[in-house]
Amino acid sequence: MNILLLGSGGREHALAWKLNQSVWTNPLYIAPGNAGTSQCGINVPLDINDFEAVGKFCVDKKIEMVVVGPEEPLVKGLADYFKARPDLEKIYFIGPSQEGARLEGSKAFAKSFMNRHGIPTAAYREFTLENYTEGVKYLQQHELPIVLKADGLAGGKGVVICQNYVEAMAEFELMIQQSKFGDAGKKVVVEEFLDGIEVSVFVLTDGKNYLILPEAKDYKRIYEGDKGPNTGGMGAVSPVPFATPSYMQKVEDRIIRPTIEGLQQDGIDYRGFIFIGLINVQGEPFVIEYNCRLGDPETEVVIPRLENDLVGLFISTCKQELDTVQLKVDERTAITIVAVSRAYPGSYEKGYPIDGLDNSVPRDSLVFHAGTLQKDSQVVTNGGRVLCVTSFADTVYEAVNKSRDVLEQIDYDGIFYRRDIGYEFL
């Protein structure tokens, strides 16, 4: 089956590497991939936001499916795109459609699918420039800390916590008034602050029916002991100890299947990744925020954990059959380390040649490359997150032990990890 996969970070290279050894891949494209990618199919230079340009690829490499890793193209409406063109309507998309993506597309969008369906979330507002006046009365009354989330898709950025009303005033101002995160800040979902330990779960579903996949936790600040400024993420682990059985049934039962039942109710066609983004408040979870496709660097813990064919998961969701489908899980503990570039996640240089890549990596380790380019004979730096070691043991010390004991063998100017990933379940 020739298979094509959207994307170029660490996300597509577990997926890639994952894709690789199902008996149904021959040949696996990626676009544009990275340089760790091209150890498992043939990069592509293709720009994913370019839908011609991708369909013109399928139709010329007759391309069986297709697995969208990013959000932006699904929230641009690349499933509805393939759907829409009889040359096209036919290949696999793992993917949702344009209305399916605005659950991550929009704040505003998710918080009403959620309070419709009887899903727990924060409590909210949302205002724009029409009612900013009333978005500053709201804000000036409104408990501390106070969460401010630009509606739309911006880069992982659009989420500030302030704990003070000065703060709050000026990041409104900003967003709204100065287009700080530009469109996607027009519309500002203000909400209730919740104290808790944040846990990510992910669900493959094929509009019908789900399976839920293994959960995972990230670290999102730069330093040891969770401080300093978000990133995209510094690691992860999986499973959870805290998402016991009890905890995840009753994710299941208030989340997870009033999610795909509002799916169907509102008519929306949706096959694919379900990210639900959950905060446990003394034992009870809540929804944070929706995505359209998998975590990263979460992808790294959880796809090593599948023992499925995940060709295979991917044909059973287009064909709206996962309720035949008995998922496979490792029972050990996963652990990803992400190594970043000096100075991320600020401004940062690129280009540095990676040390080490060749040395051998113990038979219960995985080097994923995350912003990597192949430069003549070289693998160079790309990006801030660079590469993710992730490992499976017994339990969470001896898995950070085995990914830190692989990133001590590799080397490149600036390189920078935190060696604490798990740290409160040690």
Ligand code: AMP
Contents of the next structure:
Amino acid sequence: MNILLLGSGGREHALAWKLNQSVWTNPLYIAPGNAGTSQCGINVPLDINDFEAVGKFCVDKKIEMVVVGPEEPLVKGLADYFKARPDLEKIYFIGPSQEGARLEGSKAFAKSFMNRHGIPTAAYREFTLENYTEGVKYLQQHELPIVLKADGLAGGKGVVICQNYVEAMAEFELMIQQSKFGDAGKKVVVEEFLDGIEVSVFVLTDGKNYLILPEAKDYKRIYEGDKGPNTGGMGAVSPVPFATPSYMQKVEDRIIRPTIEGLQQDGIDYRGFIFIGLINVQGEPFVIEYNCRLGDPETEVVIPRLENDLVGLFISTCKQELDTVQLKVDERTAITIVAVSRAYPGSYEKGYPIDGLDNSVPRDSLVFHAGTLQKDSQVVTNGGRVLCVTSFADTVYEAVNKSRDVLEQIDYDGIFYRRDIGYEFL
Ligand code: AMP
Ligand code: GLY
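We have the form predicted on its own; now please give the form predicted in complex with the named molecule.
The complete assembly is shown below, putting the previous chain first.
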């Protein structure tokens, strides 16, 4: 089967690695991919938000399956574009319709969806320029801290947790009056702060049936001990020790099933991944956010734990036959450590040669590329997050040590990574 995977990060390298193992895959194209994905298939220089270019490539190469890694093409309606074109509509497409992708693309849409379907989440109100003064009054009487969220996609920066009223007012004004996040922030969700540990749950759904993939926890802060600014993710662990079977049963009963039934009731076509960001408040799960894709770097631990053939799973998804599938999961712990560029998540430089990638890697470890580029015969850095080293072991401690050993053999100017991934579970 001719398969096209869209995206270029660590998530996509992990997906490409897994897709490439499938008996169905031949060949695999990745657009645009990175130096790592080129070991799993053929990289193609396509702009994945240029729907016509993607469509033309699919026709030219007789693509039979498209798998979408990041949210942007989905939020812009790529699935609908494929459904609307007679020459593309038969292609198996993994990723929700534009309406389904609004679960991630609009925080206000996600909140009203959850309220409508009785899914536990933080209490909220939404405001725009029209009810701005009412919003100011609402903020003044709100308990601290106050969570402000830009409604639309804001590159992971649209959530601000304000510890005092001065900061909350200033941020509210910046978002609505000064368009701090452009159109994405002209509507603001003001939300109650929930205090607890976060866990990411991943669901693959065909719109009727669903499979719950291994859960994961990611580490967003740049420095050890969860200090410093937020990043795209510095590491991840799966399974998550506090996500016990009884906790996961609550998640399934109160959140996952109502979400899938809610999509059906609302007539939303959804064939793809749902990433549910949960917060555990005294043993009770609440939804922080939905994403219409897999997480990064969570994918780098979730996908290696999956033992099923991924293309087979995707075919069952498109045929709405996931009820016939049994998931098989590696019981061991997987962790990933992300190596980043100097000064990330601030502005950083690219193009530094990466040494040590040709070293042999132990059997229980995998090196996924995130921001890398093949330049002549050399792989160079090409992003803030550069590499993700995943390892399996029976314990978090051993798995972290294995990834650290691999990372010690790799070097580029400005390499930095956290050595404490999974620290609270040691
Ligand atoms: P998001 O961009 O929706 O992923 O939110 C970014 C981060 O903000 C989340 O991962 C949480 O750590 C935090 N956050 C979002 N909403 C809340 C909330 N209501 N209470 C506490 N923390 C939150
Ligand atoms: N790791 C969080 C995300 O992918 O959004």
